[in-house]
Structures are given as structure tokens and as C-alpha cells.
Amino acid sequence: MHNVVISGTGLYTPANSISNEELVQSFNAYVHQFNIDNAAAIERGEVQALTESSAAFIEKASGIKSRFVMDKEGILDPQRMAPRLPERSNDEWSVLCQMAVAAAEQALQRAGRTAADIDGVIVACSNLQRAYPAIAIEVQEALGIEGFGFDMNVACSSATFGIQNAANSIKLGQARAILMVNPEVCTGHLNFRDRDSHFIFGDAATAVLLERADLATSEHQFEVVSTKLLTTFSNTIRNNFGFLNRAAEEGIGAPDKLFVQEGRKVFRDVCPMVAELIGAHLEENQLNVSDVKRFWLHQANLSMNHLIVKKLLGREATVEEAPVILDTYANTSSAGSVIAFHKNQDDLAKGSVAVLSSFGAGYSIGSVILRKC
């Protein structure tokens, strides 16, 4: 059995950022047409009136206040509200891929590896753009890996049990370092005409190395010290979109074929679950809350983290103890606790104990223990 570290990470971060002023007004523009397209119905019953929203609104729900967005214009488009990221050929890179390789060179780059150390490549993330070949073959050969890949979905904790899959790899000698990214490309899935929702994802994509501890020569590691993993069935957080869709004509376009959730009951239910699980996973591993320097969480909701925190420690987190990279980033899936690591690692002391934790659909639920080496 070889021990574990994670010796690098990226991030890609796409060119245009979303503002809430800016998507109020796109929005409040299509509601104030529905209304007037929809007002004898409306008058007579038969169709409700939307509502407007507002930025103060946004950012009090959720703590966001911008997001960047692979495309601007379409989803800011009263007419379209959807990115608009034309189909390639074959002959190119995917969108997905082009992404990830972003994201996965920066990580090899501050890891001080090239492909020729890197033995599989795992693509985690949300939503896949096709079936088949994987995506994480696709990055495999884009990158020149030789090697295995293969794609997983469990949508926003994706990443922390990607992470678990290649260190049990690495751990067991199935392969030297393994690269794991996150190309999440969340607006794609997003109904920005649904003023409970259309606020929440933005776009990004992230990048772990992982590499048996006796080999690694990087700067940044992080010691693997355990990983924990949770998963029980709920409806609360739900996408039906799929291949099936086409067998049956009746729910094609239907706004459960996008990303559908009951807010409330996600975060009555999520938080106590996630607080009790990394609780849990200290106390396995002999340590207390209070030895951990820093809390990575998953980048979904401002209130959650703060509960889910302060559930551990009995206190409010500072700034320091639980970074927020919410606020310019929204949610995105299962790259936001792996960007609040990228972005909030390096002032650390050797020595620290950090926890990577995710959240979100399933439900399903991850930890990470990490000490930095």
C-alpha cells in the first residue's frame, strides 16, 4: 500500500463573468413580456403572472453576486436565455475536454509533472455533453497520457469522490498519479427563466493531481489522510434529462428535463448530514474539529457553508477557517470546493489539517482529510 498526496491543482476560469444587476435585467425583461404576451389568461386565471427579481434579492438567498459564464450573450438574451456554444466536429476538442486540459496543465504545471508521469486520467463532473467516447479518454489523449481514463457523475460531489477513486488507485499500485478534473459547464443545464434558480451555477472547471507520496517532488502537497463518502436517495435536487427523453414526445422541453430543486428541504436536510459525516470522519481518524486549520467546502450556498461550519465548531467560521469563493464563481458543482482549495492552500503551515468537503444531489456527500506536507 502506497500513501497518497495531492501535489497539484488548476483551475480554468472562463473569460466572461455575469453580474446579478446584469442577469436581473435580462430577466425582469422576460418576465415583464410574458406578463404582457400572457395578460387575458393571466386576468382570467389560467396562467400566473411572473414576478421580477432583483440583485439584492440574488445575493441575500445565495451570497452570489457574479458568475462566469462560458457564453454571455445568449443567456443574457430575453429571447434565447441559454448560452449559445455551437456543436463542433468530431475532429476537434470538446468543449468539456478543451476545459479540462485548461485546468489540468495548470495543475501538472504546479505539480511539476508532465503526461509522461501520469498513468489515468478521471473526468467528475456534473453533466457529460455525450455519452460516449469519454470524455476523460478524450483529455487522456489531448494531453498525450498513456494510460486509462474514464468519466463519473455524482453530480456536486463529484470531485471528492473522484478523489477517493484515484487514491484507492494509487494506493493500491494500479497506477503512479492519476489527473482528476471537473469541467462543469453548469449554465447548460440552468433554467434562467425560473426566478428561484436561474441565479445559482456559473461556469468553471478544476484540476487534482494525485501521486503515491514516495514519488512527488512538488512544493504544494497535501497528504491524503482519509476520504469519506455518503450517499442516500432523494428527489430534492433533480435533472431528467437523458438519451430516454426521445422515446417519450410528452416531456421533451419540460422544465424537469433542466436542473430542478426544492431549496428549502435541500438545505434542511443537506447540513445536518454533512456537519455529522465530517464529524465523524475526525473522530475516526483521532482528530478533533478543532485541529483543523481550514474547511473547503462546496461552493453551493452562502447560509449552508456558515451552518455546516459553525455546526462543527459550535461558532461562526471566519474567513480564514472557511474560504468563500461563492460570492465571484456561484455554484459551480462539483469544482467549488476544489476551487476554494486551489485559491486558499498556500498560506497554510506544514503540518495543517484541512478537510475538502461536497454536497449536493443523490443526496450524496464526501470528506476529504488532508494535512499539508
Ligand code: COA
Contents of the next structure:
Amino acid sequence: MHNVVISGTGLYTPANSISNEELVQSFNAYVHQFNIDNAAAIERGEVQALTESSAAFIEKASGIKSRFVMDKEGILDPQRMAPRLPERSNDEWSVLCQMAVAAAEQALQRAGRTAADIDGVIVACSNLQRAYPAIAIEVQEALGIEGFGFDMNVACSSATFGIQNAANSIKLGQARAILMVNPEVCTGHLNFRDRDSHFIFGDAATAVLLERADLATSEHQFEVVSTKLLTTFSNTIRNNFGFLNRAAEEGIGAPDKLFVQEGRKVFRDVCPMVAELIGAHLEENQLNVSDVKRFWLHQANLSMNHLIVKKLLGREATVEEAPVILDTYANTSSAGSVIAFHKNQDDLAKGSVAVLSSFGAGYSIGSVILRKC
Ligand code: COA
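Okay, that was the form predicted on its own. Show me the form predicted together with ligand COA next.
Everything in the complex follows now, all chains and molecules, and the chain you saw is the first one.
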């Protein structure tokens, strides 16, 4: 068995950002037009009038102030309210591949590695843009990596599940190094006409390079001390989009073919589960919660993160202990906790213990204990 380290991380941030105010302005223009177009039916009580959204509510309920997006114009157009990402020919790299490669190149550079040092690619994300060939194999080709690649999806927890998968392969000697990437175009599956959720997601891609400890030469190494995963079935976060939709014409275009959630219930269910899993995981590794210098948590909702760390520490966490990136990135699904990790790791002292944790649809929860080398 080999010891495993994370030797580099990378981040791709789209060029455009949308503020809450811009998003709400577009949403409210849609609401206004809908209510005019349906005035007679609303008057007869056949159609329910829509209610405006509010930037103040969004920030207060979620902590989100803005989000980066792959296409701003299409999302903000009240006639469209979806990103416009034109089709590409099969000879061009796909959007997900392009984002993944940008993040991966940064991770390779930080690790001081080239494609020749890597034996595998895992693309782990919530939304894969096609059925096949696997995006991971396309990324492998784009970077010139020899070996194997596969895609996996465990929604917002895809990165921690990907890390466990990559770490186990390296431990067993099946690969020297594996690149685990999380390209997330969350705006592609977000219903921008749904007041309850139109503000939740943003787009980004992250990359984590995992290597055999005895081969790694990077200045930015974290030992993978242990990983622990948990899944338990729930319908409170669901998206019914899929290849069988065409076999059930009655459902085509229905709202359930995009992201749908019961936010309050998710909040109530998930927070205790995450705190419990991280607590048990630390205990299994003879570590106290007070030993943990940093929690890089999934970035969905600020109050959720406050509550989870408070349950663990028995007090409020400082921003240094539990860094926040959702204020400017919103929820980027599997990329969120890795963005927090990528942006807030260099100041940690040698030997510091830290936890990377994800949680989301499934439910799926992951905890990765790391130690700075
Ligand atoms: N603008 C203004 N008001 C809004 C609104 C909007 N965009 N959306 C909802 N509201 C209103 C509701 O109508 C409700 O009004 P009422 O009290 O008069 O009925 C009130 O605000 C509270 O709505 P609720 O949906 O209960 O808000 P919340 O406090 O639960 O916050 C979330 C909503 C989504 C931010 C929050 O539940 C959450 O983040 N949950 C966890 C989600 C999560 O992590 N998901 C994982 C996805 S991977």
C-alpha cells in the first residue's frame, strides 16, 4: 500500500459574473410580463400571479452576493432565462472539457507535473453534458495523458467521492497519479424562472492532483489521511432530466427536468448528518475536532456552514477556520469545497490537520482528512 498526497489544485473561474441585483432585475421583468400576459386568467383565479424576487432576501437567506457564469446574456434575457452555449462540432473540445483542462493545467503546474506523470483522469461532477464518450477520456486526450479516464456523478459530493476513488487506486498501485476534475455548468440545470431557487448556482471548474507520496515533489502537498463517505436516499433535491425523457412525451419541458429542491428540509436533514459524519471520522482517526485547523466545506448556504461547524466546535467558527467562497461563486456543486481549499491553503503550517467536506443530493456526504506536509 502506498501513501497518497494531494500535490496540486486548480481553479477555472468564468469571466462573467452576475450580481443578485442583476439577476433579480431580470427575474422581476419576467414576473411583470407573465402577470400582464396572464392577467385575465389570474383574474378568473385559473392562474396564480407570480411574485417578485428580492436581492436582500437572497443574501440574507443564502449568503450569496453574486455568481460566475459561462454565459451572462442568455441568463439575464427575460425572454430566455437560460445560458446560451452554442453547439460545437465533434472536432472541438466540449465546454466541460475546456473548463476541466483550464483547472487541470493549473493543478499540474502547482504540482510541478506534466501529462507524462499522470496515469488516470476522473471527471466527477453533477451534470455531464453528454452520454458518451466519457468527458474524462476527452480531457485525457486534450492533456495528452496516457492511461484511463472515467466520469462519475454523486451530485455536490462528486469531488470527495472522486478523491476517495483516486486515492484508493494510487494506494493499490494501480496508478502513480490521478487527476480528479470537477467542471460544473450549474446554470445549465438551474430554473431561472423559479423564485425559490433562481439564485442558488454558479459555474466553475476545479482540479485536484493526487499522487503517490514517495514520488511527489510539490511544495503544496497534503497527505490524504483518510476518507469517509455516506449516502442515504432522499427526493428533496432532484432533477429528472435524462435520456428516457423522450420516451415520456408528457413530461418534456416540465420543471422537474431541471434542479428542484425543498431547501428548508435539505437544511434540516443535512446539517446534523454532516456534523456527525465529520465528528465520527475524526474520532476514528484519533483526532479531536480542536485539532482541525481548517474546514473547507461545501458552499451552498452560509448559515448551513455556520451551523455545521458550530455543532462540531461548540462555538462559532472564524472565517479563517471555515473559509467562505459562496458569496462570490454561489453554489458551484462539487467544485465548491475545492474552491475553498484551493484559495485558502498556503497559509497553513506544516502538520496542520484540515477537513474537506461535501454534501448534497442523494443525500451524499464526504469527509476527507488532510494533513499539510
Ligand atoms: N425572493 C424573496 N422572497 C423569497 C424568495 C425570493 N427569491 N424565495 C422565497 N422567498 C420567500 C418565501 O416565499 C417565504 O415567504 P413566507 O415566509 O412568506 O412563506 C420566505 O421567503 C422563506 O422561504 P424559504 O424557501 O423557506 O427560505 P429559506 O430561508 O429556507 O431559504 C434557501 C431558501 C434555498 C436559501 C435555503 O433553504 C437553503 O439554502 N437550503 C439548503 C439548500 C442546499 O444546500 N441545497 C443543496 C443544493 S446542492
